[in-house]
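Next up is one chain by itself, shown in structure tokens, the form predicted alone.
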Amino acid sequence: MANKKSKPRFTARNSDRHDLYQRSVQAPEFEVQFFDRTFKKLRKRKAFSMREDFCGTALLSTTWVESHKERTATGVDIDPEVLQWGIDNNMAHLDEPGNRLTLEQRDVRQVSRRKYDLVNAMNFSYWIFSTRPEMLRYLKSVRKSLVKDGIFFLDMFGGWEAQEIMQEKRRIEGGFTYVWDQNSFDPRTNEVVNYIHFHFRDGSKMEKAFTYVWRHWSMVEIRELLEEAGFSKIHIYWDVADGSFRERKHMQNQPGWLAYIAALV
């Protein structure tokens, strides 16, 4: 009889790939410790109100609500299927959504008639706008459903490993594989076509289980549009080399960065 403690934990077969991405992906109680520390930072109050752009599951809305019990969130993501997973997986325990929490099957760009103390979109979900004109519109939107003195936080990658074909492979707690692949980039358009696959311990493999066709945009172009697009102040956090985002004014390049951007109305 074989050992049970043996047996791969993950498989394949048995594995949902959105519980995958939650565990190899996201980090939603530091990223809300980041907002609610930096937002008091810049504008000397604690924010109560967020809406999470490009949502997905919406756990980060999910653990926005959870932080405390006065705070409230709008999860919004075009994809019915994303939306309700999150529902099923994420905000059941809560009973939610519908108390403190909502979700709006939407584009992102239309702009909303609630206000927030702040809107985020994390983990590079906004470079699906491969235009300036897209970028400008969906930035101009964001600013608009702003409260006066609300922030606007997302992050951003580069250096120059960020434009090599090439897979990175990271371990996860649990028994798989995350792996990053940088299929292709187009230097003519600066598009890009990336996937992740999990990969298991049995053997078994998850190929293509998330695709992204993005616009790989720099810093500065991102800097520029938001500042056309009203914001007032563009604050710069760093990742340094302990884990922490630090504001920079200065940077070096580097193989591979990584960012978080906080834009003051």
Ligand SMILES: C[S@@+](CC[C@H](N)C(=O)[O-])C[C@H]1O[C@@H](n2cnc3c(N)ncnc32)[C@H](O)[C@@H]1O
The other form holds:
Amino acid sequence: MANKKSKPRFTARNSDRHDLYQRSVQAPEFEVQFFDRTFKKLRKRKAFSMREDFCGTALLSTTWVESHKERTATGVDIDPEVLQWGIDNNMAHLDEPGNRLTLEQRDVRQVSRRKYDLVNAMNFSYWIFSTRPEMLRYLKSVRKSLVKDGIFFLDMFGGWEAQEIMQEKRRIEGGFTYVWDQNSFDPRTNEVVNYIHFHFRDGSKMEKAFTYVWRHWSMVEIRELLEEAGFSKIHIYWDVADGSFRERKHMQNQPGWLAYIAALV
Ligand SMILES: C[S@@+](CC[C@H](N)C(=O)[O-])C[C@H]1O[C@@H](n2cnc3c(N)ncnc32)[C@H](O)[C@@H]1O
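For comparison with the form predicted alone, provide the form predicted in complex with the named molecule.
Everything in the complex follows now, all chains and molecules, and the chain you saw is the first one.
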């Protein structure tokens, strides 16, 4: 019989911030399915090789190599600590698929010689580039890393609430609360400082588990820069109903919106 007084599963003391992050913000199965479907629709073939920029714990790359026996993935991140966490926790259980997954500890802006069907930059990580020249340099380097019918996938959020100073709380399965803290917004530069905190049922807290200093880019700026970087066509998929992304030629602004961009070589 279940003990009603059993201890909460997650507390600040016994939890790992990367594990909490994955449970709160990542949906790798959904993203693999979205890339697969969208690539097939736009390129009339299946995508096999993927590079995950800013891969963090490489959960998406792990899911990609597990999704098909011929798929390969390269995860790129600058931080050795987060890559090691991914090796120990996400890749440890992989048998054969693990041979098709490579991690590279480096700056995503270094041009690699290898070319991929698909490159992605998820969870707005590319917003660390705060000037047009820096962003353009990154986008050009991605284009050079794609095969001739390759696609670059990236995500964006916007709407007037995205520039509001506020905290949004979400209960996560397993018994903790994810807190998205939009802490500051500088209208001179569009620099935002956001934090992720985790709060637990026993009252304990993990404050500032993650800190993001980003430029909040607009859709039109990113579209123009993608074109300047040489991408030939840009498709935008809006989150029209919770988790359902559709291509729309026209959109009305909303308090908060989420979108994927597919940029074609
Ligand atoms: C918000 S996390 C993204 C994790 C994952 N992509 C996701 O979807 O949740 C951002 C990651 O980018 C990495 N990073 C920041 N600057 C980088 C750079 N210039 N080159 C490579 N990785 C970088 C950080 O180490 C961090 O792991």
